[in-house]
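The chain below stands alone, shown as structure tokens; this is the form predicted alone.
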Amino acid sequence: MDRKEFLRNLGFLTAGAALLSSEQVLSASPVPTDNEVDFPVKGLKANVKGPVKVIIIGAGNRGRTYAEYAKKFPECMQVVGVSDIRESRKNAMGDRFGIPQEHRFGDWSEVFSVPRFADAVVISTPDDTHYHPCMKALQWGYDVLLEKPVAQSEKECTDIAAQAHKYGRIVAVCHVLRYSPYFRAMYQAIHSGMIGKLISIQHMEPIECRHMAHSYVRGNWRDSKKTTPIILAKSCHDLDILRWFVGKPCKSIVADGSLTWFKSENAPEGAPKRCTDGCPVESTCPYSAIDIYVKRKQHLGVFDLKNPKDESEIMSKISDPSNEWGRCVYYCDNDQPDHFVSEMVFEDGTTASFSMEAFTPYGGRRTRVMGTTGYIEGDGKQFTVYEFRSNRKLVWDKKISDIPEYKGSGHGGGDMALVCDFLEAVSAHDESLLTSSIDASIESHVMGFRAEKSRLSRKKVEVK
């Protein structure tokens, strides 16, 4: 079975139903036992004609993540250019991949000031700078791996889809979850008939309280007007998963939610504007910048530290008045809701509910899927299929850490699997080698924009 056929049949594979070569599949059980269910896990080495040459536009965390595929499989991908307005990031990536000085660019626009010298670009710039470099890259004949969210408005999203069709280019949106073995297996469990006809889905994204404080109160995505609404900035993955699972267009959506807690009226008495200015409740505050960054050493990628273990260096960063991550969470210029709920109705009558929650001690998605003959419940790492008639419980519990090729791949293995599929699609110039076309990705984004419209208007909104 070749790669294209594998993807076409992804939703119809039952456990052990496919006989695949060792390069295509890392693990597959012939028949599920009474307590185990398994599905093929595709290998991460891309089937390409030769190394695909890639330019990284935005050398931050996500750009570095996707670029690392070239270190794992240099025969499949080469990083030949980099663009970043931070000299340190630009040169760090340039040095790591031996990029010549003439192909190390500052602003993204400089990439398009020279003749095309690669096959594709990775756009992993901040959310508000996705649209223009993507439109220009397509015009110049590059295929694009585009970090989510696609753009800041519904119109910009549909413009990008139209541009891709106009120039006949491939745009793969970084909906990495659908490429992870966990969600791929759940998709197969649904579409192989294990639970009969799909009726309804309940899905929750627990952000985790400190992640919320870091990213959506203090950090880069705190302002919905400068970036995108949190339903897209954080949860377009989830809308994409729901649309993928159902396999039908969404007809309508209704949503609610608000910014309830991270506001000045909820600040503890005597709390200063910065955590480092002698806050009287710092030792007990769960959102303390000192606790999150200095003591727990979480989310340090934003600081460009010389030594991530040096607490004095971290403390100096968050003590700097110009550093936004040292601010008290109750005195930030944030407007993103800290809880968000929505309900969707799809074309065939299938319903889905989605909840995004900031106040949890953990991250990772929680999903329940209801079918006519069975039920699935998962926690982001493992899921159980319950069969109504037989009373069997079948567990999918594949640990990514046990698959050597997937070690170090974030989002449950989805990061590297996405790059693999993208390279194969670019090499063959065949969009069908991706699990999602640009049109399908834009559709789930439109669901997000309509959900925000519903939340603000407190009305049910149609999705066309």
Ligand SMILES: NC(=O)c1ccc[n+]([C@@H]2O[C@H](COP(=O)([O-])OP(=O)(O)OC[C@H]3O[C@@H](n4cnc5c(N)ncnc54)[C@H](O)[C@@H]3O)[C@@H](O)[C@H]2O)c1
Contents of the next structure:
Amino acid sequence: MDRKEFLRNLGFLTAGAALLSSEQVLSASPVPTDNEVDFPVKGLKANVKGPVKVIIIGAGNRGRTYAEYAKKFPECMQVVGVSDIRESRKNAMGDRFGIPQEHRFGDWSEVFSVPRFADAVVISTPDDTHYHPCMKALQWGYDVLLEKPVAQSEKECTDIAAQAHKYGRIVAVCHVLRYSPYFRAMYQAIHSGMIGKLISIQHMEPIECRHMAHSYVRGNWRDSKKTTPIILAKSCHDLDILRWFVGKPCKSIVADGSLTWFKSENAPEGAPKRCTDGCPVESTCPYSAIDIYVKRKQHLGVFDLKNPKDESEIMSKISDPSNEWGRCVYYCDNDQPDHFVSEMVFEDGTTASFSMEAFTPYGGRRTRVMGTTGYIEGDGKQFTVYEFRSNRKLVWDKKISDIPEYKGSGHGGGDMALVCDFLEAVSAHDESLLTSSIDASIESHVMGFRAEKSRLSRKKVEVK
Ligand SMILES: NC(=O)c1ccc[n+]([C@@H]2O[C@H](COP(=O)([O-])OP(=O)(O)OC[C@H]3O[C@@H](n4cnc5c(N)ncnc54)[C@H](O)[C@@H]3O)[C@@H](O)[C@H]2O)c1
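Could I have the structure of this protein in the form predicted together with the named molecule, to go alongside the form predicted alone above?
Shown next: the complete complex, the earlier chain at its head.
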């Protein structure tokens, strides 16, 4: 009997598990064979009374991603309104979902100039445009799927939690990783007793060198003051995962790190301000815009290209002096650290260390979990549970591509799984159907703000 057959007999393959709630999935027992372990995966079709009506505010990369759920499961979700200050994006989404003209809005505030006409809003605008639309949406009686980071300060984050409680609405924060089958399975492995009592965690987020250059040196999240410090902008997912795995509040945090490399003093001799202006080291520079965008064709979503295969169109975009992605990485207006280390102590004495690293050739979180009777080590795709006494090594290696429903769902399947849980929570008016309440999401954000405070003050900071 092969592994798939074994699991099917136990009713643990996706189709059989489709009706399980998140809570049932997360408390299910492991299914070990001699050298593998599996856990049920929740299906993506939301268990809702009827289609949940949703307005997308911010029809960019993230807004489009969540809206696509409605194409996959129209019986569970309908996109009935859109807001984007870019006409082209507003109308592209409007046309794709057949949204009437009167429900196509420009600035987010226009959505709240008409009476409530949907169950929920998705707020997927830039980081500095989360707080006000979220506060307004809650007041207007909408439930909210809110992109991370929740807001730009601790005070704004706690305001949002208070507003959600005041109006009795649901706010689900897009901590997509905790909805991915990989992290859900790791959570299950920790909490099923396989490694005894949890003692400590080492977690690393390798950003990948080109992703760092694209997003945190040249791009949208380069300026911590206009967005949020990188520990939130990039790593609030990781703090959320650590808090979730430990299951206890964080007591204190100490952090360090800095922007060491992407500064003008490190520019190669003779480098011009833009890669396309005849840079003498362009052919060897790992951060060359020509290499990243034209040759490797990475991160092209920001350019709104007519034809992403047309190299001359990409070249003309990055050659345009007003285009930020054509700039030399040593001459940008960036301030985000390129390395960040931190150590946390939780209420029960569990410790966690977290590193965010720009200079890696790969992405995908690396995690090591130390328990009293076992150990887990994972690379973001596959993890191994080591049992000390038996010397058994059990591998979890479910591929998203092997679960038909999850195919194409970003963040290891977390994107669509998050929408599914959100719709179920909205339909049942029950926040507990989400794996994370707004209060828990705010708590991990507070950890981020305190980590930044510690990095800047070089002092250990208490977390309440
Ligand atoms: N959960 C995740 O893993 C994840 C991943 C990437 C980005 N994000 C977050 O998602 C958010 C959106 O990121 P993105 O990559 O989709 O950005 P994006 O730039 O592709 O999309 C944002 C959209 O908001 C629109 N917009 C800006 N101001 C507006 C306003 N006043 N009213 C209406 N629309 C407005 C923009 O025109 C744009 O189309 C950011 O906060 C980002 O940090 C989360």
